[in-house]
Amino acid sequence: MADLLSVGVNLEAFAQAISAIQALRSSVSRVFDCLKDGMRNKETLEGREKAFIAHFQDNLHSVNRDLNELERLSNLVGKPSENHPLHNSGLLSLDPVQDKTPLYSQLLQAYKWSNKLQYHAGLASGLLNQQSLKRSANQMGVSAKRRPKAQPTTLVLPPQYVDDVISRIDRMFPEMSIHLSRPNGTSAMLLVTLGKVLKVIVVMRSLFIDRTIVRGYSENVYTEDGKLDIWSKSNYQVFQKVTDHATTALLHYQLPQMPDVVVRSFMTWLRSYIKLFQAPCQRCGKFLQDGLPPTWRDFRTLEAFHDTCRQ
């Protein structure tokens, strides 16, 4: 017999117990096979009955023998020692109604989660300690005046850089034409024409998008004095819906440190409306719902959905 390990389990007996379980399963399978086959291979009824009973008894004896062997080996396996005893909480595992009161499994899951939380908190603490966020005493005592707040540099990008970013985006999408103008100084306004589907007025502050208005391709986008109309809504409900979704997209694509990526991501999302009236809803498969096409575009996959089907 193999020596008992520190965990208190006889590995040799454990291996023999596994073999005994397999033998017991085979014996039980032979019993059911015998019942399934019934009385065969005998000409007379009496001969078939005697052969069936003898075969069935042999199979039952095999099951009894394998079961006794398994019980004997189970006593030799031993019980593993618990390095971290659960004390009274271990009694919860004896609850016969696990489906109604799964307290023990939930307790183990919470314990594992707390260990992971402690581990990741330790990693975060080590990373934060490497970054010195405290001011020295000398710096605090030099001047009692409050230091001027640093102005954000991403809001005052040069117009040439903005023009270059917009021109690169214009070259990326052949179906989309972008006309840039500055009627009110340095702030840019874009008139985006997407095929023959729609037109979008984009009001920018440096390289940040402040407002978008979507109108139909045939709608007028200028006021009486020849300026872009940034206040009037579209006359069509479908483009009013797209305007609302575009405003939501502006809130989704937020990366202040990389505003050019934000503009490029928004234009990529806007380009997905090139098939506004041709793409069916990815959920219901219909082209129209309540008289409107799928006006929502997923921010990640750019798939088309109706406003009620996307939830």
The other form holds:
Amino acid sequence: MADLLSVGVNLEAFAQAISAIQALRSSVSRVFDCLKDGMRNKETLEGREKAFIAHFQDNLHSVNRDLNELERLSNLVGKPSENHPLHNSGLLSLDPVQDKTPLYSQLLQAYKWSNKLQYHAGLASGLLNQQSLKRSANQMGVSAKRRPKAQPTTLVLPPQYVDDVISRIDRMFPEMSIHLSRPNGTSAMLLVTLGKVLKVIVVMRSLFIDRTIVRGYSENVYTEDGKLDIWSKSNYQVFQKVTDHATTALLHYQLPQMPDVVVRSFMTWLRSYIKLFQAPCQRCGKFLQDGLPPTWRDFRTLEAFHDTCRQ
Amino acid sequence: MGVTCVSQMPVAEGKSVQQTVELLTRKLEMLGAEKQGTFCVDCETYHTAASTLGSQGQAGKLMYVMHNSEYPLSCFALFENGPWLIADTNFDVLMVKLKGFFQSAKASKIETRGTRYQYCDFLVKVGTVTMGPSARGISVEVEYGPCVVASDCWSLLLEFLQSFLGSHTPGAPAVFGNRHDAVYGPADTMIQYMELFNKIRKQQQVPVAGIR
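How about the form predicted together with the partner chain, since we already have the form predicted alone?
Entire complex below, previous chain first.
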């Protein structure tokens, strides 16, 4: 909001101008109503005419007043600046074919919706944290009367912080190595190598995990020009399955207030795949089911199950 | 290159080599495997020439030069228990030039030819081993692509082998024991083939009965 003010649009004057327009509209419609109603019933003709003229004049005066007010306010409103503070998305708004490709309006709606969603989710989580379901003796220390304060947004974190968290997790497990790079802007891309079993590419958005793709140890993770290949699937069905499970895991481990805990739990879950080819399924006891080893790892116990055997 | 196990399938009682191969392929197709073309692995033997042997009369070493259709641009050269080499196909021409040092034992060219099947991530090759005009046995090769460390997936491979070989499932190949955590390579597969061919060479010829 502050950005728009600096651009030259006075928002208060804008709001007042809009209400002035409404006042003007109503006074104009009063004029026409008065004309439509005609003269009121009074004793003498003169009395009627006088009353009518007086009423008509009052209405015209109010129209005049409202018009002047509107003109005054419109001078205060000012012009928005010519340059685009919206950058690329603002260029979308210049599309003339609005019926067939209403991209810009949909984009704005989606953006507003996601902002509102985040705001509501923050409020909800604050309230829910107050109503703790634990029976432990020590309370959180937040009294019910105190309002939950607005949580700081974790979507905008300094890259240095993200680097620190990742390097700490890298040192946690000896058989797992994490390499961080930022080839496309500020979102980090991790290349996790787990023993000699598999390689995982994790695309992040500040400290939230956005996408993962799992490939075999012997498969190539770089494209021809040396960049990380984040799109092509693995050649082996087992790793395609593990990619699906990893996507399920990143949707499962969610904690908006503490994203570094989320990344840590995800990595712990991923590390259980070091025994992908050695562990039999805990339910049926066999190694192979339809040619696939147990690819599912339970989120709490990290036990191995076949995809078809999991509860 | 995934972990590979090469083994020999004994010929069924009262059946010829051809019929046993057909039995195996039918079992594989029932399992759900898809045919994916053919393969060929061949092997030629060379002795170290007598002129290079020392005055003490040490025994000549045998060298095997092998080709695998899975790696069409490569040529493998192995000593029995010694070093191995992966070269490109010009190596065959080189061997002709090295006639003074290595003499080929012409009668001992042995090869296996057959079909390739793909089942999920497994690649199965069933081939007939022939020496000259006669069929000597059946080779079965199973490769599990995703895994590159031999010690990790032996149990998995064993379970798969049992599902279609039944009681003829082999034990763990010797190469698995040697290299614990090292990445498996194509040379290990060729060593297994070399051992298989040597075994078949020593075996008696398969009796040609039952073609009446």
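Everything numeric here is computed off the predicted structure, so don't read it as measured data. By rigid core we mean the largest C-alpha set that fits within 1.5 Å across both forms. Residue numbers count along the first chain shown, from 1.
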Take the rigid core as the frame of reference and indicate whether the C-alpha of Gly122 shifts by 2 Å or more between these two forms.
-> yes
After the core is overlaid between these two forms, has the C-alpha of Leu255 moved by 2 angstroms or more?
-> no
Taking the rigid core as reference, does Arg205 move its C-alpha 2 Å or further between these two forms?
-> no
